[in-house]
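One chain follows as structure tokens, the form predicted alone.
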Amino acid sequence: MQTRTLGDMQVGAIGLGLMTFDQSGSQPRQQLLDTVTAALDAGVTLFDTADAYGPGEEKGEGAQGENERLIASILDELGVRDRVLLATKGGHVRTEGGGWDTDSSADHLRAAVDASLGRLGVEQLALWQHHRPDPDVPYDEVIATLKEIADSGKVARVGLSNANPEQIRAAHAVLGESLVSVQNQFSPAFRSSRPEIDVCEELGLAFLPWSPLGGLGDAKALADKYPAFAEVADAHGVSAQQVALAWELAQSPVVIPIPGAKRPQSVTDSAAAADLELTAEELARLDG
């Protein structure tokens, strides 16, 4: 697989959302790691989960860190930690029911950066991401916590998640090397993140998109709801999915797009996307 850049790091040019939980909060183990095993042959390098992340609603805010907790077994089972960047995410909190709300103050991204420490069972976190602006936080007091954060020594990285041009300028700028990426959704069916895009190009920063095939139900359905990428794909012989992610690596060289996967078959046929060449005529096709 082709690499690209993150910070000072070169990963695959395909990373691993692995936000795993189906909706009734289970996750067989085995499949898993059968999952991870599959993603580390195929020459993903970036794995990428959140604090946030974890079982159905039922469980409620006792789901915080369990994604973490379980990916860390995973890797640990496998022996694999010297061969992955393990991103993770803090600030976006599960509230009792089900729900979701924001925390950015500084006690609460701090708390955050600890406890994901700790789940992961690490010294060091290797990517450190916001998860989400918060309404109740002005975002340059957002900013002073992650540069107080990144001066900690508790992140090598850090990233930011869901943020608009403007934020990721702020950040830059009070950041600077300490920032090295940008998490936002983009998709076929989502495309109106191209701004942050181009001003991850600028600033050296690399853009992850999270549901790049749109999500579990729209990634199923992506060939019927986009024609062009079906028929881009039979031209090729390959899957609808993997153009999609082909034609998001096209659109820049800092793009890193992250797609979930459950099944070892999923992330092999994704990874095989880094190594799709669209040509000019498709990817205006594409672009339509």
Ligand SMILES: NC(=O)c1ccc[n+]([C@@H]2O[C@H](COP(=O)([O-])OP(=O)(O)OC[C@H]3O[C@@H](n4cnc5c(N)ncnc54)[C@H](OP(=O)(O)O)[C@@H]3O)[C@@H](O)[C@H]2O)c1
Given for the second form:
Amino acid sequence: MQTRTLGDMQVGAIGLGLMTFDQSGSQPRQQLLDTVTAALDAGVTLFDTADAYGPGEEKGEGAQGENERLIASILDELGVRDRVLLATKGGHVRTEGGGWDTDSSADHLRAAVDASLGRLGVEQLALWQHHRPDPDVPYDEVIATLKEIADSGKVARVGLSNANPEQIRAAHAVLGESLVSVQNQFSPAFRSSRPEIDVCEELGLAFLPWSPLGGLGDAKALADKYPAFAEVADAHGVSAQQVALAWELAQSPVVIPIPGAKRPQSVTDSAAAADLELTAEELARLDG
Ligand SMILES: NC(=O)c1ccc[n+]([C@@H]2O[C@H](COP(=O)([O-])OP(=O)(O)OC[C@H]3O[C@@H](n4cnc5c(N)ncnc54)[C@H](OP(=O)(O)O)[C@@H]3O)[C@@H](O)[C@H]2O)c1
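Structure of the form predicted together with this ligand (previous: the form predicted alone):
Below: every chain and molecule of the assembly, starting with the one above.
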């Protein structure tokens, strides 16, 4: 698989989103082990989790950290920690009843980093991302906390998520080379992040499209909803999902999509997008 730059690292151009990895429902652990193995076999090296990811629709705060614990245990069982750049996030909290809230107070973000270090069992987080702006905390204050966290040495690289161009520029001005990435929504269904992609390209930051296939509810129906993607897919004999990811990669050399998958077939298919070349004509059609 071709690689792309994330700060001082090279990672596979397609990553793996872990948000839906859990053992609570219909996913036997072996399936998750097989999915991680398939990802690594295909050249995927960037794995994305968050402290707020967990199965706990009904478990509220109890869900906090479950996904981190699960992926750490899976990587250890497979003995593949050193082959993966495991990215996590802080700044979201789970509430009773399956809800999500934000907390970007300095105390919470500091504690979130410490808790992720403990759950992942590492001395330094490879990439720690601020999950989402908190309406109750001015972004400049968040940036100051991120700078303190970067300077603490507890995180090797800092990322933003759900940030607008102004916030990205402000963070870059303070964090400098510690800031390596921005993770925002981008897909055939959600194309309004182009300004953020442009800023990332200008500043040399990686741009990680989240829900790059349209999210859990829509990913499987991509071909039905976007006929141009289905037609280009037919011409290449591949899936419309693979075309969507190849189209995203073609937006800019800084783009590294992180499609979610809990089945090996999904990640193997998505990873092949890194080697799918679309013509200028096809790209123009998909842009349309
Ligand atoms: N920063 C944020 O605020 C934020 C918000 C949302 C998500 N995220 C990140 O983005 C990642 C991905 O987002 P997402 O899971 O919401 O949406 P997504 O990647 O757009 O869609 C995931 C769905 O696509 C299916 N899929 C994956 N590859 C496929 C393929 N090649 N062909 C057919 N179906 C395929 C998966 O199926 P199977 O599961 O059955 O394999 C899953 O149902 C998350 O895991 C998380 O890391 C971040």
